[in-house]
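This document opens with one chain alone, in C-alpha cells, the form predicted alone.
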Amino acid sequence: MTYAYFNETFLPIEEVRISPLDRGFLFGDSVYEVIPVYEKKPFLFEEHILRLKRSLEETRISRPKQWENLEEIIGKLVELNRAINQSIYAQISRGVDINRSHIAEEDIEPTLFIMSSDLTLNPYRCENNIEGIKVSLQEDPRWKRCDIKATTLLPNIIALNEAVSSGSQDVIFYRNQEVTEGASSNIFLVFQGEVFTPPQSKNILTGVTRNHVINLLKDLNLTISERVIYIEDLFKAEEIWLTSSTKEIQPVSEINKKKLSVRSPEKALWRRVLENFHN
C-alpha cells in the first residue's frame, strides 16, 4: 500500500479526493517540487523547499498551514513508504473556490498533496556500456515563466510524446537558436574541457541538481561557465548532459538521429562528477 498525505491526513493515495473546483484541477493554479529521496534521506531537501517557497511568493499562492511541518511530513511518508529509495511530489494548489473563475476569491485555503513513489537509480551509476540518451529538438512552445515550478506541464507532454513516437528518450528545447533546457532537465556542455551551461533566466527552471553539479565542478577545480548555447554549439562539443533530481546525471548520444561522438565513461567528465555527486 502506498500513502500520500493530503490537508492535515496521511492517506492510502487510492482514497486521495480532490475537489473538481479545486484550482489546480481547472486551471493549473499550482505549483510542485520533486525531491529525491536516497535511503530514506530526503536530498538537498532545503533547497528544494527554498525554490518551492519562491514558486509560491512568484505566483502569490499562500503557503499551507502545515508549511512548517513538512520536513516532519514528508519524514513520516517516507518512513510509511516502505522504498529505500524514493521520488517525492509535493504540490500546493491556491485551493478550492465557490465558483470557477479566473480571479480566485479572497482567503481561500491552499490545498497540499505530497506523494511518494519509487525511485529507479541512475543507470548511468555503474554501467559502463549504456548508450547515451537520445534527444530531438523542439522549439520551446512554453510560457515566458519556465523559472517557476507550475504544474501546467501541457507543452512539455506533448514534445516528449512526439519525441518518444519518433525514436527518441527526451527533449532539448530552444528559443531564437539558443538552446534553454531539457522538457524536465538542465543541459551542459563540454568543449576542450571547460563545462558551460546556460545562465540563469525565465526561460528555465534553476535546477536544484544543476546548482548542485556547479558546485562539484567547482570543488573538482573545473572551469563551469554560464553563457548563451547555441543549437550549432551542440553538434560541436564533447560531451553533453542532461541534469534533474530524478536523471542526476546523464550523458546525450543522440541528437534528432544524428549521432554524436560519445567519450568512453572512463574519459568522460560526466562520470567523474557522477561519482562525486554519490559520494
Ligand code: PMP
Second form
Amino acid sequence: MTYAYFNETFLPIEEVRISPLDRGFLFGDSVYEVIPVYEKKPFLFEEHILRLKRSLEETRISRPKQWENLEEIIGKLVELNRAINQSIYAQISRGVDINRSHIAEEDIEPTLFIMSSDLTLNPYRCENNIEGIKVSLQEDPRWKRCDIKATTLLPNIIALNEAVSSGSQDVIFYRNQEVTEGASSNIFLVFQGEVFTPPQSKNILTGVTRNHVINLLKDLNLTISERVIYIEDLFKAEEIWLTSSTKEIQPVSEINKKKLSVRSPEKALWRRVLENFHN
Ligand code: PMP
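Show the form predicted in complex with the named molecule, please, because up to now only the form predicted alone has appeared in this conversation.
Zooming out: every chain and molecule, the one shown earlier first.
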C-alpha cells in the first residue's frame, strides 16, 4: 500500500479525494517540489524547501499551516512507505474556492498534498556499457517564468511526447539559439576540459541538483562557468550532462539523431562528479 498525506492526514493514496474546485485542478494554480530520498533520508532537503518557499512567494500562494512541520510530515511519510529509496512529491495549491474565478477569494486555505513513489536509482552510477540519453532539440514553448516550479507542465509534456514519438528519450530547449534546459532537467557541457551551464534566469528552473553539481565541481577544483550556451556549442562539446533530483547526472550521447563523439564513462568528467555526488 502506498501512503500519501492530504488534509492533515496520512492515508492510502487511493483514498485521497481532491475537490474539483481546487484551484490546482482548475487553473494549475499551484507549485510543487520533488525531493529524492536515499536509504530513507531526504537528500538536499533544505535546498528543496527553500525553493518551494520561493515558488510560493513568487506566486503569492500562502504557506500551508503545516509549513513548520514539513520535515516531520515528510519523515513520517517516508517511514510509512516501504521503499528504501523514494521520490517525494509535494504540491501546494492556492486552495479550494467557492467559484471558478481567476481572482481567488481572500480567505481560502492552501491545499497541501504529498505523495511518495519508488525511486529508481540512476543507472549511470555504475554501468559502463550503457549509452547516453538521446535527445531532440526544440524551440522552448514555455512561458517567461520558468524559474517558478509550477505544476502547469503542458508545454513540457507536449514537447516530451513529440520527442519520444520521434525516437528520442528527452528534450533540450532553446530560445533564440540559446540553450535553456531540458524538459525536466538542467544542462551542463564540457568544452576543452571546462564545464559550462546557462546562468540563472527566468528562462530556467534553478535546479537544486544544478547548484549541487556546481559546488561539487568547485570542490574538485574543476573550472565551472555560468554562461550562455548556443546550439552550435552542443555539437562541439566533449560531454553534455542533464541533471535533476531523480536523474542526478546523466550523459547525452545523441542530439537530433546525430551521434556525439563523447568520452567513454570511465574517462568522462560526469562519472567523477557522480562518484562524489553523495559525499
Ligand atoms: N528544469 C526543469 C524544467 C525541471 O522540471 C527540473 C526538475 N524538476 C529541473 C530543471 C531540475 O531541478 P532539480 O535539480 O531541482 O530537480
